[in-house]
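Read the single chain below, which is given as structure tokens and is the form predicted on its own.
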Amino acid sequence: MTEKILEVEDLYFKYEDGTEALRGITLAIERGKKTILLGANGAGKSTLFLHFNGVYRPERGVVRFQGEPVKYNNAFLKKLRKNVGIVFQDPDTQLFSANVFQEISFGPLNLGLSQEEARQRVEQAMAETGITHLRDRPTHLLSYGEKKRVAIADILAMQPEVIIFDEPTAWLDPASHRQVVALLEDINRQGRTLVLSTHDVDLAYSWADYIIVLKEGRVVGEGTPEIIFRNDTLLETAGLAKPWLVEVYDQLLHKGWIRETEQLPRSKEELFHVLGHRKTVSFA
């Protein structure tokens, strides 16, 4: 049996200017998976996002977290809030404070802990992410990678339970995309549910155990990657491109050099192995 921990049913959101974000979404985050939310911008995924933590109060219909209605009073949203995180895309808007160590110690403080149990999760959080050495380093002076990073360590002090990550790889260099998106494993092999708005159809192809596709306020199709990615009509509707992985497999699918496997590969080395049993083909 798999867990709800989040859940939202028939949920409408208009902002004062008359834009309508949400309009009529019904969808549900299972415990420990990875979810990721795909769609164009304005599709509603930030704001949607601001509803799973309460930030954000529904015009109609209803947010659950672990089955519980959620409620807007000031006991239920610290409690909502402790247990789901948000790691937003411009690091600049989340961190405030004089330095790396002081930013990251204000979330565990705030909770009500004490200095000693703050500095533990702080110390603990610096390690996960790999920023130890930056501990004592100003904010404003790092580079936007390590903000990233930072960014991510104030959530992970707070231990929240769901941590939810706008656009997290959204330009990064290569090598900090890499060092992020290995940081996201390392957090969900942990334990912590983890959902991410992005437009890389690759990370989204390569890594997600389950993909919600958002179109104008409304959910057009949902599925694991490989559904999704196999659905042309729905990568048409919603204007998403096929991954690399799926457009190579399926040349090489249509020009005889492979066949067809039980399941499309989901990494390189995957495709590699595919490869590597390929027909023998006579250029003759």
Given for the second form:
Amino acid sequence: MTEKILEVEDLYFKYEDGTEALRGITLAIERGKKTILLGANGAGKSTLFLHFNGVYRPERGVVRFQGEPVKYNNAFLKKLRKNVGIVFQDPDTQLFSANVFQEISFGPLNLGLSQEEARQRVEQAMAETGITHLRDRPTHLLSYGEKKRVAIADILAMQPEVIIFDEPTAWLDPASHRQVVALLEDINRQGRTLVLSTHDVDLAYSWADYIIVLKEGRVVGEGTPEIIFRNDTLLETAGLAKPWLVEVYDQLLHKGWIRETEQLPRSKEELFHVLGHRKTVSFA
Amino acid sequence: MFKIDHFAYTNRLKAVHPAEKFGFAMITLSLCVGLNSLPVSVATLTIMSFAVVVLAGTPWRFYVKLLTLPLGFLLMGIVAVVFSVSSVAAGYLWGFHLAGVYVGVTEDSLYFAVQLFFKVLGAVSCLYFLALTTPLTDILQVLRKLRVPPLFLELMMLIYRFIFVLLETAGRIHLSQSSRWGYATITASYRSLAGLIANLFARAYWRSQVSFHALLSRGYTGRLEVLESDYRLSWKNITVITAVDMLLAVFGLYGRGII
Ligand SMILES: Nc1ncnc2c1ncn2[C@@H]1O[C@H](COP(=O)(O)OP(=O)(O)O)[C@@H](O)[C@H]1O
Ligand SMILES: [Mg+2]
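Since the structure above is the form predicted on its own, I would like to see how the form predicted together with its partner chain looks, so please show that one next.
Zooming out: every chain and molecule, the one shown earlier first.
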């Protein structure tokens, strides 16, 4: 049932200036799941992502796509990049074309689709990200949130199996933040595998199916959000805060205002629900 | 620059086929420069200004401001042309005696200066017409049809895109420097400017690497192909453009006694 779509084993990578960005990473991404790579700045998240689609070649270790070790020849890389799309953190480094429509058409044309098919892909990607009205706009006159959505449409138009988002909510205002998170939900519902890097523990806690914690180029912990955020020592070593939901829940529990629930509340609504129970208990 | 671009994307002639606008600008430009006649230059300036302000709907204040941009250089050139030097005082409309020669303005030199003035403005107005009505992507599309080498076009596209990114980055650095009194004194200004430039290049270099990785990730293999927009040729426009340029040509050639 659980199929591993991407795996890396004992991965090492050093930049030209000698920075050891990855120091023996082993992990696997499951098909159809929402996986989060959690780690502070410089933990190696972006570097790891560029190994997933063969842009970087590891110094040691292997990357596997659908069980097959990545080969660094043109044919394999073409197939790999068709299936593993990356939305870069800063849309300004990703968007290169002068207008939105042309920008999104670049990926589909590289897949060797006909003009007609490419056009359809672009239309569909614009509709999914809600940017159809921006089609003829020059990229540099867009707001940051709009650029972000164009960057996502860029990748959606290629219809990859796995979509990787490098810190998708960094620098976004609250409204764009909500839009992007909702968009991520939609994309996942279509059965695509999502991998997301962030250091936003609240997002990781409420959104992920599975969390992998990175620190200084190593995996220091992994598991479901509940397991990760109940592990105080892990949070401490990785320098991560607790999600506010967990913090509030712990406090309420500590003060004896609520009873321990089977599962930690994963959203505001679930927490309110737990609080609601307390009331009925105390009045009874 | 941001503004020119803004009008290029929002003007009323945006939907006109770029080849028509490109052809109109280039043919009229060649006539204005090639015929070298005052009436043609004035006519060019008038027609293009009409097209920019009335047809395309660019605010006239903005357009006039653009036209005055090259005026400084132009006037310097004009001054050099308008004064002529001679050993006799004959034929001057106005002049003075200086170190044994007469310096002054003759009827011919004045006419020549006026002619030059309008020729330059006429030519500039043709380019403004193109810049204010046709986005770069559309111009590239026309150049591609004209079989300009792809490498050249791709460079134009990337440079155009990253000029804006670079401007924005420079703007941000400048803002953060100014908010810390980086430009309060002359010395501080020089130091801050040096820092800005160094920083800008470092960031540009880093950015170019990330951008390259982003292109690779989307299957880049050396060609920056994108879909072109659909435009319809309009026979009405082509007829009008041909008629106007024919008239200009006839007008100019007739004025010089060729026809
Ligand atoms: N192009 C580069 N050259 C040299 N060192 C780099 C480069 N990119 C990243 N690094 C370094 O590699 C480490 C991991 O960086 P990165 O993968 O960007 O982390 P993250 O995405 O988790 O913030 C950091 O120490 C960073 O400074
Ligand atoms: Mg990063």
